[in-house]
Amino acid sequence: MNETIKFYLAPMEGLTGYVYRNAFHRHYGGADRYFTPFIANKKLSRRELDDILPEHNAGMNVIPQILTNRAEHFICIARELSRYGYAVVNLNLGCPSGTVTARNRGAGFLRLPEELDRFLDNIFTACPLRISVKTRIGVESAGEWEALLKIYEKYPVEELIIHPRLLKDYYQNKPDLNAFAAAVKTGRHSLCYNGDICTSEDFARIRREFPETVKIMIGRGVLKNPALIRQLRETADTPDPSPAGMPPAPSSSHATSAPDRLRQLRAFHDDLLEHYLGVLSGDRNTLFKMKELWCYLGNGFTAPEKYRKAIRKAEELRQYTIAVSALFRAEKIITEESAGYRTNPL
C-alpha cells in the first residue's frame, strides 16, 4: 500500500522554539509534526512551559521532545504534558552536545546500553503517553547500532527516527545507510529518516535507497532554505502517481518564481524579528536569536559573506536591519543547490 509521504520538523535547540515554529506555519508550512526542543527539567521551567503550551502550538502537530536518563524524571515530565493534552512523546537519544552527552544524556546514553535498557522498561511500562525515539546509531564505531536495534526492538516505540550518525561525528561525515538499512530490515518498527536532506537530490536519494520510508525529519536544511519541505512536496516522487498516493498539493498562495520566494523570506524574517521583538527581553536578546538564525539562513544566498559580517557585528537592531536589507537588496536566493548543505558560521 502507498503512503502518503510525511515531513517532520527537526527539534533543534535554541533555534525552532515555538516562535520559530509559528512563524514557519504562518509563512511556509507543510510540516506534518513539529517536534520542541528538548524539556530536560521534571519540573518545566518558564521557556519549556512556553515552548509547549497548546495556546502557543495551535494549529501544528507537535510532539514535545524529553532529554534525561532517569525513568522517574521522564515519567513525571511526560505526566505534566499529558495534562496539556499531548498524546505523544519524543526520547532524546541523539543530541551530541558535549555539555548533555558528558551527563550520558542525548546520544550520550547510548554508551550504557544495559541502563538504556532497564530505563526504558521503566518507562514503556509507566508512562502515561506514547513514546517516539530519537536516535543515532551508536557512540564510537556502527559495530554498536546492532545491539542498539534489539533494545529498541523489545519495545512498543511509537516511531524510531534515526539519525544515522554516531556521537563521535556530530554533524560531519555522512550518514550510514547500511546503518539505516538494517533497521528497515528488522521491521519491527515505523520508521523515520533524519540527516542530510537538503535539496530535492537529497531528498530523492534517500526515496530510491528506501522506498517503503514514508517519514522524513529535516532541521538544517529547513534553517537554510524554510521553504525546502514545501519544495519536496512538489516534487516528491511517489510510486502511485495518482492523486491519493501523492503527497498534499501547496496552495496556491505558495510563492514560486525567484523575486516572489524572495518577498516570503523577507516576510518570514520580519514576522519572526517582530514576535522575538514581543517576547525576549531586551534587543541584545532578539539580535542573538536572529544572528544563530543568520548562520544557517546566509547559506542559502549567492553571495552573502560581506552582509554576513555586518550581521555579526551589528551591536543594536537599526546596523542589524540595515544589513539584512542590504542582504535582500544585494542577493538572490539559492533556489536548488546540488552540492548539498555546507554551513558557514557567523
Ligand SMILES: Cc1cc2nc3c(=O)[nH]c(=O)nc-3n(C[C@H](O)[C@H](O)[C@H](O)COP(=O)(O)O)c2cc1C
The other form holds:
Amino acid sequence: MNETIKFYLAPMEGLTGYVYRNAFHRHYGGADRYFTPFIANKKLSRRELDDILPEHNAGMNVIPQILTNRAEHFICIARELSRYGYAVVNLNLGCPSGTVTARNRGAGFLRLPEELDRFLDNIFTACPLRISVKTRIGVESAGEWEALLKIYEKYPVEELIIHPRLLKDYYQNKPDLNAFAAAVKTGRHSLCYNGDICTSEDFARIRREFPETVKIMIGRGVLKNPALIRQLRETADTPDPSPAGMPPAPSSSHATSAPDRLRQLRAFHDDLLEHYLGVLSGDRNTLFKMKELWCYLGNGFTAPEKYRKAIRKAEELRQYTIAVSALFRAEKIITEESAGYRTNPL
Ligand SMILES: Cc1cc2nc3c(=O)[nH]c(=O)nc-3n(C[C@H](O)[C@H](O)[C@H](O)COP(=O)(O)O)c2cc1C
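Moving from the form predicted alone, what structure would you give for the form predicted together with this ligand?
What follows is the entire complex, opening with the chain shown before.
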C-alpha cells in the first residue's frame, strides 16, 4: 500500500463531543482526526466552547465544524476559533435534520447552489483559516451532484469529505458510490469517504473501489463498535486490498480475545460515565447521554434486547448501572466472525 490510510471520527451532535473523544482516544488508540459536532452560534455557547477548548482536546487532532449559511457568521466563528489555535475549520453541508435544513443550512444549503457559490466565494476570500467541506451529494436527485462538484472545484477546499447520500435519503438507502466515483474522477481536491462503514468488509469494498482514497471517516460504526478503527488499521496494514469478489483479508484483531474486548468496552463505558458525571449538571443529563449512546452500542452485543429495554426505561443512574452490569455479565460482543454481525443494524 502506497499511502497510510487515515481514519477520521465523524462529527455526531450530542455523541462525539470532547468527553467521548477523550475516552475513545484513551481506550482505543483514537482516530487520526476528530471533527467536532457543529457549532452554530456566532457567539459560541458554553457547550460549544467547552468542546473546542485546547485543554479539553490535548493530544488529538481536532477540526471544529461550523454550520451556517451566512458568510459573516462563518468568518466570525472561524476568527474566534483561530484565537484558540485552530488552523482549519470544517463547513457542514450534510446535516439532514429538519430544523437545520428548513433554514437552508447543512444539506439544506445544497438546494441553493448559486447562494452556496457566493457564500463559498466570500468565506474563501475572507476566512483567516483553511476550510474543509463535509457534504452530501444533493437534495432530491443524484443529478444535482455534478453541478455541486463544479462549484467545489472553484475553491481551494482543504479536503472534501463526501457522504454520498441525498438529503432526502436521511440515513436510508445505500451510499451512492457512483457519485463518489465522479468526484474521484473529476475532482482536484483531497477526498475523504464517509458512509456506512461498520465492518472490515465494508472497508475492504471502499478500498477496492477507490484505492486512491486514503481518508475514511466513520461515525455510527465506531459508536457501535469503538474498536472498529483499530481493527481496520490492522486490516489496512496488510499489503493490498483484496481483489474484487474476494473476502477481505483476515484482520489480526482476532488476536484480541472476545473477553478482552468485553473488558475493554466496560472500562471505556465506565470512564465515559465517570467523565460525563463530572462535567454534566445532574445525574439525569448523564443518564440521557448514556442512553443515547446505547442506541448504537447495544447493537454490538449478542442478545441485548431485554437489557436495552431496561436501560431505556431507567429513570435513575442506579437502575441504569444495574442494567448495564447485567448486560456485560450475560452477553458477548458480536464479532465479525459471529453470524449476527451483518444482521444487526448500524
Ligand atoms: C446522531 C447523529 C448526529 C450527527 N451530527 C452531525 C454533525 O454535527 N455534523 C455533521 O457533519 N454530521 C453529523 N452527522 C452525520 C455523521 O457525521 C456521518 O456523516 C453520518 O452518520 C454517516 O457516516 P456513518 O455511516 O459512518 O455514520 C450526525 C449523524 C448522526 C446519526
